[in-house]
Amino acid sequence: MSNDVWALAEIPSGKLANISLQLASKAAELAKALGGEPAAVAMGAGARDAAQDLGACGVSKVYASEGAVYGEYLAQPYVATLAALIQQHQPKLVLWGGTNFGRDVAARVAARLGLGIEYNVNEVALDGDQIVMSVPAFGGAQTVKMAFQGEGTKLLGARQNAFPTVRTGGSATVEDVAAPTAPANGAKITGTFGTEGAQEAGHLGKASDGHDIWMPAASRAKLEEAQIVVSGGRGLGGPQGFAQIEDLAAALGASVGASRAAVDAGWIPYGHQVGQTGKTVKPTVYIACGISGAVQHKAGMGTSSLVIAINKDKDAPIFGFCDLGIVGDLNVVVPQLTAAVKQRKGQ
């Protein structure tokens, strides 16, 4: 076996995932301590135009392999080129996003080679030549060290944002990969959907039980890719009050993120929930209003680059890690601050 760390790129309508330079940048860092080559495998669409940004993070190869039959399947092409490749190639760690893409690709590459896997880790780092991972547990209350045992290519998911993007201008050789045949009885993709790039504003609307949500303005970037995020909590008192939290949120071209308390109410939908069992997000700006500060939120949003909280509980946890905090009920702070931001803006 190698010590070779590759990164798994993902390719979504044929553009490289922020995720997978955070990748490619862990890889090229594991790689040179351990003696190894960093390498990343992109597959689809693209795959060839990838490796320009790839090896800028780092990575001195990648494995492209383009073709239809990824555009037309699901996960089952992915599955069988990376197969292929490990077993041709024998390296020490492969790095996957911890996305529906990762983790449908990991978990089906492991269970068809055998293969040591761990999802949900925040940090990485060698003891030695031994892989140690930071994987938080009890909700985010406490953090575990883990460590792969055994021999064989072990297979790690990290949580999206967990790595810095680390551009240090290199340049990666393109080594094609054939593209695997159709798979014999695999599902095939008959057609997609989605938010991408639509203009709807967000409103109240209904979900399927009938009760009132709601739907953020979906024409903004990924809340993961988002440079601002104002997030909205409990202290909203109801869907409603989330009207205002994108009043803001267009004002400073944000996307909206949420709590878990907002998102179990049933406020708003599950795919906007930043923390421990949401998403993970490093925007420069993040602004949490009506949010406690839990230690599962934090776990989601506490490597932003600037933290402001507004909470009227002046002992809210929130304000023991935020740089800016504002003690005042959010109804009234939230609404100024958008006229402020309009105005400064000319808007």
Ligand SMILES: Cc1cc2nc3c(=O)[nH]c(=O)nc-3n(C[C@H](O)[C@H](O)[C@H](O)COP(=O)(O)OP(=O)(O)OC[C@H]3O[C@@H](n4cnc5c(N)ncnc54)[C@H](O)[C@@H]3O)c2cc1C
The other form holds:
Amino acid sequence: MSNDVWALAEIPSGKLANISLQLASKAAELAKALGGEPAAVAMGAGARDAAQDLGACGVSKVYASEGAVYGEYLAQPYVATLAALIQQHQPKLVLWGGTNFGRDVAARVAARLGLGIEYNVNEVALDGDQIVMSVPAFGGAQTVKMAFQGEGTKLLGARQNAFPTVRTGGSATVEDVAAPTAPANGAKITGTFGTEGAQEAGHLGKASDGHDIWMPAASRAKLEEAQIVVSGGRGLGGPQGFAQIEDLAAALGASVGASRAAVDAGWIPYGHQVGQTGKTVKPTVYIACGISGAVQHKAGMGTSSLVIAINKDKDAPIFGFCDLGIVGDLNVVVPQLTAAVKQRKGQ
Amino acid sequence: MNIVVCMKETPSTTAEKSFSPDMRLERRKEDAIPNPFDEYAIEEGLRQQEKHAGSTVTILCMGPATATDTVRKALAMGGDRGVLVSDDALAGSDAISTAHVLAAALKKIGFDLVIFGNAAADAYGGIVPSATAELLGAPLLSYASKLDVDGSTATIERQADIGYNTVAAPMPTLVSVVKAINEPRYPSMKGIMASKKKPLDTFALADLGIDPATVGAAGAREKALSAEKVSTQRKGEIFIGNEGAADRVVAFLVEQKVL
Ligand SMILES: Cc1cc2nc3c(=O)[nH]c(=O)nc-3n(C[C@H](O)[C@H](O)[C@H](O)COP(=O)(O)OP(=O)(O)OC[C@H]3O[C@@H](n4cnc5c(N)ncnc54)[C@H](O)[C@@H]3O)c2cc1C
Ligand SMILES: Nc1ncnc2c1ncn2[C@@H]1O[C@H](COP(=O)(O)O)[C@@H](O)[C@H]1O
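Switching conditions: you have the form predicted on its own, so give me the form predicted in complex with the named molecule.
Following is the full complex, with the preceding chain placed first.
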């Protein structure tokens, strides 16, 4: 086995995901410490082009595999390519991101090759030859240190935004890899809908079974990748309350999150839910408006760098884990804040 | 149609949780519940059964011997029978070992459609469904927010990067579901009574032909070294009142170089 460290890149809709840059940066750092080569595996449309950004984050080689088959099936073609590359080159570690794509691909590769796999990793440290990973437990109340055992390549799954993107400005050589043939009994993508008007923020209409399709503005980062998140809870008082949240988010260039109470009330679609049963976010700033701060909500945002809370109840639990707490009425403070941010930015 | 729902036993969300000295989760029987995400999987299994006459629903769980109670809690929602895979050698199994056990049990039970939750509320792994699919050489329709079965094809809707995708797979297939797919029913009094009499088989590793050395703590490819409480050292500045609050937030964002 080599000491090489790889990053599994993810290129949804032909555009490299932020998590891939974070993984490439970490792969470069770990490979250097281990004396191996940092590389990335990029598959699907845009794989060769992705090499430039991946190289800029420090990987020296990109295994690039393009082919229509990747866009036609879930997981399986990616698994075929990645598993074959791992068998051929035996890297020490493959870093993958905790996205739906990452889970589906990495779990199949681990099962196929019988490899060790860890997930939700927030931090990695080397203790001699041992790779020590920090993983949250009990909704983030504790941190568990994990290590791999046994031989073979290990698959390390990182949480979104666990590792910073470090652009060192290098470049990577591209090694072309042939795409596999279509799986015999594959999960085949047969259609796409709900993309019309995806440039506009807001409600796009309803899916065939009646659920809402809600799209963030194209210019706005995905919730899990956002540097600023403005979230609203039951304190908004109704769906119209999210208009204020949208305005503040637009002024800050932020993404919109929500508590489960707001989602369950039907004020905003589930895709915006932050917390134990929703998304995990780790932005630089998380602004919670009218959210009490239940442990299940904290589980999804507790590792944000800075937390600002606006709540009219001075005893709300959220004030126990914020950097700046405003005890006030969000209906007054949020619009004023939006105006002040716009003024500051000269908008 | 032979429908199997994979259900994991997890500690209840509000239960006090701790690790034992050998870094295992200390499980108390009274705190155990069906993984909340698996309620959506069970509900979907029951809805498919209602749509496809003559179908059966089996709840499959790998867990401690006491998990029979948890399987019965699941059967109170509906379903025909339970299967619990339990063996002392399974304690400390990692996700890939769990997938091996579920795959072997599924082969023994037989299946047309297997439904999973998308993750378990204990460790948020979310990797057992696709690992199991790989070991069975089967497709996985993952993260389904809608499921239709028509003849020998299953079709789902799932959220894509932009909009939604429809994805189809030939049966037999595995599916993992997200919360948006349905609203799970509450068990009725009648359902709770009926669950007590439903057949519940227990398989040991020997019944599945699995070598005990390859699973459990003995076969684990990862180990926990230590655990510590997270102390968040936040500044915790509190500003009281609407007056001047917006300006304080802007000043804070500027101090932190965000604005
Ligand atoms: C298994 C399980 C999983 C869960 N998963 C999640 C999850 O993923 N995410 C999640 O968020 N929750 C989750 N929950 C729910 C969680 O326990 C809370 O019920 C939920 O987070 C509460 O949402 P909230 O803070 O918006 O509402 P509330 O707790 O009702 O809080 C509303 C807050 O708004 C304040 N407020 C009201 N009016 C104003 C005003 N005008 N100005 C300022 N403040 C105002 C109030 O003082 C109050 O503090 C889960 C629960 C369970 C059991
Ligand atoms: N021990 C188990 N018994 C039955 N099903 C399980 C078990 N572990 C995981 N699963 C299934 O796999 C899904 C994902 O679990 P996990 O990968 O542990 O987060 C769950 O929602 C269950 O459907």
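We call the rigid core the largest set of C-alpha positions that still match within 1.5 Å between the two forms. Because the structure is a prediction, the values reported are computed rather than measured. Residue numbers count along the first chain shown, from 1.
Asker: Core superposed first: is there a CA shift of 2 Å or greater at Asn331 between these two forms?
Answerer: Superposed on the core, Asn331 moves its C-alpha 2 Å or more between these two forms.
Asker: Would you say whether Lys282 is displaced between these two forms, judging by a C-alpha shift of 2 Å or more on the superposed rigid core?
Answerer: Comparing forms between these two forms, the Lys282 CA shifts at least 2 Å.
Asker: At a 2 Å cut-off on C-alpha positions, does Gly293 qualify as shifted between these two forms after fitting the rigid core?
Answerer: It does shift by 2 Å or more.
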